[in-house]
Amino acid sequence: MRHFTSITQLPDLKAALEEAKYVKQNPFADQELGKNKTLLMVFFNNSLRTRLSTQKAALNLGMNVIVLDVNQGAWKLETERGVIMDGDKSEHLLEAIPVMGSYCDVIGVRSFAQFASKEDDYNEVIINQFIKYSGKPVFSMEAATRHPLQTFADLITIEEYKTKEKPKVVLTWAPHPKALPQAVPNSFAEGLLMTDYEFVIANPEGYDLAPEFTKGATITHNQDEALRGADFVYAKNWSAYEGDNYGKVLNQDRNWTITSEKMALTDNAFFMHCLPVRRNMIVSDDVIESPQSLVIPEAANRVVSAQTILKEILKSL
């Protein structure tokens, strides 16, 4: 595997989950793979878990790591071709990318949706330029439409905590004061549809995700109906996708917040969220602090996820 921008690029999900189990039990077993290899992590957006977990994963594999915060200390980068660069952007991404590629062996890129153009976001303009011009393997540390390292960690976590072969997993929209990308829910849906689990998506009217990510899932606008009998509840906000509402916040209905009353509808479900989370908007204090909350082990599995993927990329070098 040379590039990793979607969970669907895993050739065999079951084999990947088994490999993740091995990596978790033997975190330092493959340091020769990364010896004298350099990972460059490029951040166009903020990060806590992705930055720390991916760096830890690379170090576990014996790699050197360079971290570049594009917005702090680097030249401001132009991303569009044909632009007269007479503003505040001093360097073009088309020169910057091959230069970055010359300094490393593998590149991780984090670049969120901008909401200026649905076409640009859903064509993944930024990360695809890295793939085209860097000459090096590239993996997504969250792009405009997907967050595959998070999704793989989510699948690892469900596999570890499920109590039945085919659990019911519910992805539910929850309110948030800001417009958030669809990357995490898109990617989560894509990953769950690779399993044989029962998968339900609940969201208000106007918040349906792109059909390319959700085809095959049960979709409802009734959250209570979705939660009944659930084994895992994954709460996440996302902004509107459809039409002229793309990237907009249409409502902040607190009735969609995950509370203990909502969780009582489930089959003693585990609660999941990618973090960071707005408490008492997305989820109440008592739910996220309950014994059924998996947000910390889920976050810890981000190291396992990143290390498993990096290991496969290193094998291709």
The other form holds:
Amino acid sequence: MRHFTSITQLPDLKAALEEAKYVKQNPFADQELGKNKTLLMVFFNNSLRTRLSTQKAALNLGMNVIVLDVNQGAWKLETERGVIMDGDKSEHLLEAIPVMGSYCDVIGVRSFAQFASKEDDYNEVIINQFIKYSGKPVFSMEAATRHPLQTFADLITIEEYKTKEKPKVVLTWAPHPKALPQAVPNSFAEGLLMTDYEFVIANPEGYDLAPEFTKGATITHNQDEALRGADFVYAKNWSAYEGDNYGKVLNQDRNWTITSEKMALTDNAFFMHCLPVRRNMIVSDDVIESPQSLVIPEAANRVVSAQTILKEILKSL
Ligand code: AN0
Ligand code: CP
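Requested next: the structure of the form predicted in complex with N-acetyl-L-norvaline (AN0) (the form predicted on its own having been shown above).
Okay, now the whole complex, with that chain kicking things off.
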């Protein structure tokens, strides 16, 4: 595997989950693999988990790591070709990318949806330029439409905690004051549809995700109905995808917040969220603090996820 921008690029999910188990038990077994190899992590957006867990994963593999926060100290980058650069942007991505590529062996990129153009976001124009012009393997640390390292960590976590062969997993929208990308739920849906678990997506009307990510899932606008008998509740906010409402917050309906009353509808489900999470918007204090909450082990598995993927990429060098 050279590039990694979608969980669907894993040649064999079951084998990847086995490999993740091995990596978790033997975190320092492959120190030679990354020796004298440099990972560059490029952030166009904020991060806590992705930044730390990916760096830790690379260090476990013996790599050197450099990090660039594009919006803090780098030149402001123009991303569109053909623009007369007489504004506030000092450098073009078309020079910056090959320069960055010349300093490293592998590049991780975080480039969220910008909501200026649905077409540009869904064509992944930023990360695809890194793939095209850097000359190096590129992996997503959440791009405009997917967050595959998160999805892989989520699948690893479900695998660890499931008590039934085919658990019922519910992805539910929950309220949030600001417009968030669809990357996490798109990617989660894509990953869940690679398993044989029962998978239900619940969201208010107007918040249906892009069908290319959800085809094959059960989609309902009734959260209570979806939660009945659930083994895992995966909460996430996302902004609207449909039509001209793309990137808009249509409502902040706190009837969709995950509370202990909502969890009582489930089969003693585990609660999951990728974090960062806004308490008492997405989830109540008591649910996130309950023994059924997996948010901390889920975040810890981000190291395992990143290390398993980086290992595959390093093997391809
Ligand atoms: C981002 C999102 O929803 O995509 C990152 C989540 C991992 N969340 C926020 O910006 C709050
Ligand atoms: N879950 C996740 O990707 O968190 P960060 O945005 O903090 O990296």
